[in-house]
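First comes one chain, alone, set out as structure tokens in the form predicted alone.
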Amino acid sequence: MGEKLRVTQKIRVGTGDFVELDNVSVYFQIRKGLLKRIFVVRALENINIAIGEHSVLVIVGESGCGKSTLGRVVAGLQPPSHGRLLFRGKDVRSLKGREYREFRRSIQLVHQDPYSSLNPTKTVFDILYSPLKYWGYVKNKDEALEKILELLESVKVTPPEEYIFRYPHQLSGGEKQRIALARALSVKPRFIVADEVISAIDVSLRIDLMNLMIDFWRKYGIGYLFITHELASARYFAELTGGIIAVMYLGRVVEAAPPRKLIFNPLHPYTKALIAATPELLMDLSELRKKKPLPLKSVDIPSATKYIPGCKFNTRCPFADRRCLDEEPMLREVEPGHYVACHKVL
């Protein structure tokens, strides 16, 4: 890591410092092949962002980009190898008694797959009362009862009394990511993580669940970190949001802008080549008609364990030269609110 990386610029999401990622990287280590050699997969690098209060950021990319990577360091589930989280301007890994416990209630993660994140021998009951009675919400399950029905009513899982006592295997992929939505309110957060949440249920039932959690975001001003493939979805969640959608790119952040601004005038290679593999019937017709497909060298996405000098994109740009293999480009503001990492955005 050479010390232009760190003086990357924070990408800044609304006002204030409610969560923080200072320069952050995350790296693995795994063991490939017959010889068992030990690889470094660089799942991110330095990572600089600021999420305010009541603030949406929608993360977009390929898989293995890093994405469920950076939500699960955001909700402490994942330590950085490098840099820090800050939690209210103060390091999570030195918070201690309460201070820990109101970062672990404020921030709460929804996962991808609704069908391996409830426990398949607990009813919907009892999935949901084990936080109200953990952090005090209910003294015992008689008084958790109507908490559990006014949950199940909010995130639209209806009529309640038919739902409360079914265990996960009697609900379908969406009812099972609305109890899980539900578990990750019940503790009245200020921020969730929802990483890739529409991805595991019905195309007809996405937009619903993109527009009640938007809903919650109106009513109780729950801030987000959306993660999504899809960047129509993304687009869509950012804009109802006035959020700011980020592209990643093998661990780092390489464009990130308001969602007209990066889908009607991105900077960044990769970025371009992502709207114009977008179906057209999710974007405006008469924008994208005009877009180009880009020419790439590859469609393959290099494998996280091969170290790439330089812009790490350029294995796949048809514009990368001699300072693309030699120098990495740091990410940076070239107009208010849009940061990128190009070295031919000047």
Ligand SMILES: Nc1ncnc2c1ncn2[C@@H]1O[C@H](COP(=O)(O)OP(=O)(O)OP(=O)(O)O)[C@@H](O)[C@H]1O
Contents of the next structure:
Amino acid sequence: MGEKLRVTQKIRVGTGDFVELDNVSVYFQIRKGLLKRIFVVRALENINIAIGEHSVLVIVGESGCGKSTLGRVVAGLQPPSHGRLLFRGKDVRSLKGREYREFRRSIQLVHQDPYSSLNPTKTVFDILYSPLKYWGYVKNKDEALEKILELLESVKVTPPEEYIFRYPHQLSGGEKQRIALARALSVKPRFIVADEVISAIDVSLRIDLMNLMIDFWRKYGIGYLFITHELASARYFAELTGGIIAVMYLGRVVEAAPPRKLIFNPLHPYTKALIAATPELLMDLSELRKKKPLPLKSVDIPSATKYIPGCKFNTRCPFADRRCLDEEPMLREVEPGHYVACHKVL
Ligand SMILES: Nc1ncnc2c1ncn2[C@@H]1O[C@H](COP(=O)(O)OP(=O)(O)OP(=O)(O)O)[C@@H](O)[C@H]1O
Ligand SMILES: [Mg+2]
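If the structure you just shared is the form predicted alone, then what does the corresponding form predicted in complex with the ligand look like?
Entire complex below, previous chain first.
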């Protein structure tokens, strides 16, 4: 019974209806094993999120939980198997002509891996010229030069004259990621999906890149879906932008709240385990001493193709009882702005 009745409450991030996921699920069919049998991966299941203009949603979760799939849905690159993606209140599938172009321009994706997202045969100039030309911001290369120098300046790749005719292999990881960010910014988006943009760069440079992105939020009102697997970065980004953190587990959002609430008053056992596994930098030492590590039953995330009845976390949860094995808990708002999907939370 419970398996069929799926009503997860909508997570509201900011106000307004800039972009909205209405009960979105994404399933992939894959072939596995010697017999190449077909399995279904439920990458996302019943995701309900409404994000307002100039708002920030940070997604955190372990590898394979569906973070990139969610980012691709929001950017319009992955059609939902079920449910709808809405842009300013309209189903994206119904958008035509100018409205569809406006959607594609307004939401830009910056990838995890700057090594593969920048074409190695093109110079920085050409990489930034293509979108400017495509979206009609410039007519020709002469006109583009000044704009590209300005863009490089804005992402702090300076002096710009020194970088503009370089190829990606002549840039450091951090510089490549800034060029990828400049490419996204070149079309004047309202919202950026930043998929693990800090993972591939040196730890010492991560804060700088996050600060730069936060500057764009402050100065130009750009909203973000900021994806990371580290709770410490999630907290940093969300706290400085007044954002919400959503914790994902096997294709579901299991908890969502503003950063301080989530970290100092976590409700879901999985969030508690993530916090316990995050080193000291996350919180004051006195706070940390009060927390006892949660003994999980298993450290392994179940295979994405394995069907788990009931709560998807029941194979690892130390509190799982009969109900958790039978019935999947739905995400619900337990206090204003704090959402959790757990039967044990009253
Ligand atoms: N195109 C695809 N075809 C088949 N399976 C896919 C496809 N894309 C993603 N998946 C599967 O969907 C699940 C979610 O993948 P996704 O890339 O969204 O996770 P993620 O949280 O971004 O992981 P990571 O932290 O490793 O980047 C995984 O089990 C993955 O193997
Ligand atoms: Mg990913």
